[in-house]
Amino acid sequence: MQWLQGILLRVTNEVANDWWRDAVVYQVYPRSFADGNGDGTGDLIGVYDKLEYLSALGVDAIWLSPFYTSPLADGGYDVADYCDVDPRFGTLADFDLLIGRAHELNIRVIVDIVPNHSSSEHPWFREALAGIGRDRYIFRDQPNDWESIFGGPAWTQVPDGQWYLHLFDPSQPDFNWSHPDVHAFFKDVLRFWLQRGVDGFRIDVAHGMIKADGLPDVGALGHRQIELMTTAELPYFDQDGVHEIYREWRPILDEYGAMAVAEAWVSSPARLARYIGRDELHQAFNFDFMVAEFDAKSFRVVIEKSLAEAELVGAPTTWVLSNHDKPRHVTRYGGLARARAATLLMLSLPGSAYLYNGEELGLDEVTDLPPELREDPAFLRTGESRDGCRVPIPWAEGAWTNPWLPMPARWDAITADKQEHDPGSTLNFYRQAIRLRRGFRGDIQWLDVADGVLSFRRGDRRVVLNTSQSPVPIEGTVLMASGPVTDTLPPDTAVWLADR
């Protein structure tokens, strides 16, 4: 019987450790999503005193964005070390109270990652401009043509005449992956991480760490290289290189019974596939779900797309609407009306959702901030800017003093003490979506139906979404709605039907 016990606990622990293939993560901006000393900055002992609103919200897991030590040159995303707390977010004894507190409540705790680069004011840059261990980073003697991501030149060049490579911020140098202290570094970053009980990494850039040989120019005339990422093969993203580097971690995520889910912005699904499987990585991040129109041939694309390329490699999808690098979809779509029906679509398919802090409550883009208070490094460069969906979260009137980016007073009326109690808020209306969505069943059947609408089955549940002008008949039994319903389905308007 003790062999049959102990295929019982494989078999139990595997299913334990798929627990992301469905789950809702709820996506957390430390700086902007609650503030637990006062100072104006969010901080973990924030994210640690809502731990109970996010239980009661219905998520499976928390991604952390960065908290790690770093001059915030890039919202965190500039790694001065690795493995301790940037003050301002408070210590690692706040990172270990809350990650003690999130897995009494069954919510599982996945931290960013931040490997193709580091902040220039790293140890490790230090060194390498005083002539020490500088082949951890990308020197040269002359630039290439390659671009930044925020804008301009990826190169800035140091005293002594060399260049060093930066595809993002000149506080952003990139690391060289060639060198095995930075393959031995991040092997311990992520052990140090996992032996403190997070249960996954978010990968930044996961497809940016290998650089192709001789780092060859792109000369591309006419064109940001950024808009080529994801029609074109660059020579500093998604090169075959990088697997040998998720081949080397996933051992350690098995040891752990731990998961990660790539950002990477590649060329095709054939190219997305390969970072998913059994010998790497087991979710990559579905990002055309996120920039499809609120139109149902758009959304029904997409969705196929999406299914086919998770089939090949035999790991659910994941969707995603809103995020800290992209405007908020309430802004998107042209209104809440909208960003509730993709919700409620999102929230139907099969596969994983990762969800945005403030969304539940309905938030838009904050499109009037002044200029001398944008952090962006890209804001300078190109004029573009992500502080808009960073403003922090408004938990009540005066809840945050002297916020690090001011709220707009038109979120006095949807704060989320005001939305606590009303039925009909976004954030009961999240609440609610989140409980039905575990009814779902079973693969997507696609029904027949008008232009402009698009319907689907799911086990005993159906799905439909009305992009059009015009009402639509509906039958069955109404379980939810993202806006009033009768007999008809209004325009902008999802819901979910089971059969009379």
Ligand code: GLC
The other form holds:
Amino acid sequence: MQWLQGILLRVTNEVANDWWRDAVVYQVYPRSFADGNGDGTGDLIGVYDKLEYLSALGVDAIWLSPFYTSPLADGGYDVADYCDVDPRFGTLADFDLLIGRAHELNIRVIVDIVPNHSSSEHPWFREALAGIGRDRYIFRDQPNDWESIFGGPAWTQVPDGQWYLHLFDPSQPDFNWSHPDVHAFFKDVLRFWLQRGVDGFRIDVAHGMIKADGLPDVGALGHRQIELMTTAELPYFDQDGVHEIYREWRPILDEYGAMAVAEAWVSSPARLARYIGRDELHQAFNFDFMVAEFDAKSFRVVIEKSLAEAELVGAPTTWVLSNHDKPRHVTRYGGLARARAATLLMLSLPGSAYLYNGEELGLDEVTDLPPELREDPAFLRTGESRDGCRVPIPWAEGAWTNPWLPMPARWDAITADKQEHDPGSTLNFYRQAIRLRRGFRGDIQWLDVADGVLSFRRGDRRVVLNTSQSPVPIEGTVLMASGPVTDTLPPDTAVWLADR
Ligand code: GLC
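Mind giving me the form predicted together with alpha-D-glucopyranose, seeing as the form predicted alone was just shown?
Complete assembly follows, chain above in first position.
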């Protein structure tokens, strides 16, 4: 009997550990989410205070963007201490409280890990500047032609004449992953957070850590190198060596039953597939969906491509419409009606869905922030800024005193407390969709429909999205819709139908 119990336990564990396969994961940008101590910056106690709200929303997990000790030169993606909480965000004790309560509410916790670069305030980089252990970073006597993702050259000169590499801001020096210290260090960092109970990691710039031998020039190609990221091979991205790192990490993750999702920008689905599998990572973000136009055909192309990719790796794909790096989808699609329709489509797809804090309130991008308040390091170098999607969440009028970025007056009408009891609110729309989403079963079977319309069946349900200019007839019982429907589906609307 004991052998049977053993097998059952293993199967149960495997199933329990696969929670991420169809999870709804909610991204928390700690600086902007909720302010527990009233200083104008969001913090971990703020997140703790909102766990009941997140539980009522129905999410399976939260992903916390970095809250580690940091000068916040890149919103915390510049880490000075990987194993501590920045005082502005709280303390390790606050983190323990948060994760404890999240687990009581059945919400899993994913943290961000930033292994490509540290902050220039990291003790190792300070030592490197003083001439100690410089080979933990990438120092050279001469720069090459590599460009920073944030614009301008990827090299900065130090007073003694050498140059160091930073694929992002100068305050984010790239680690040298040929150095054994770096490998050992990150394994310790993983263990540190796993021992504190985290259920997974989001790996920042997961395609970046290894650079091609000899750091060859990209060559004069006449455009910004970043534009080539998803079409060409660059000597600083998606090098085969990154896979060795994930093979080192996987046994550690397995020991704790944890998952990892990669932020990897690569040149083809086949290259992305290489990050996933039994000996590497569990999932990778699928950004194609996020960059698709609001148009039935573009959505269908991306969905089919993503499903084919998923087949390739034997792991379900991820879907995302908004995050802390891209303009919010209400604004990208030109209005709330379309955003809600796209959300309803996303939540009906097989795989996991990643939501970005505030999208459940229907927040739009804040495009008119005064330049002097913008903090994104990319803004100074390129004029492009990601601050507009990082404006604090409007919980209630006056909920923030002196928020680090001002909220637009128009958000007073859509605060979370105003939406709470309004059955037609976007908040209640998200709650209902997340709850009903669980009823979708099986693969997608595409249905033949008119141009501009997208429709498929999953099990006994059908999904229809109308991106055309005219209403289309629908049949069946409406389970829910992204806007008002009758026996026709108006433009810019999606519906979930059950067979009669
Ligand atoms: C990732 C993050 C982004 C950050 C960059 C550098 O792309 O999502 O916010 O600026 O990495 O760490």
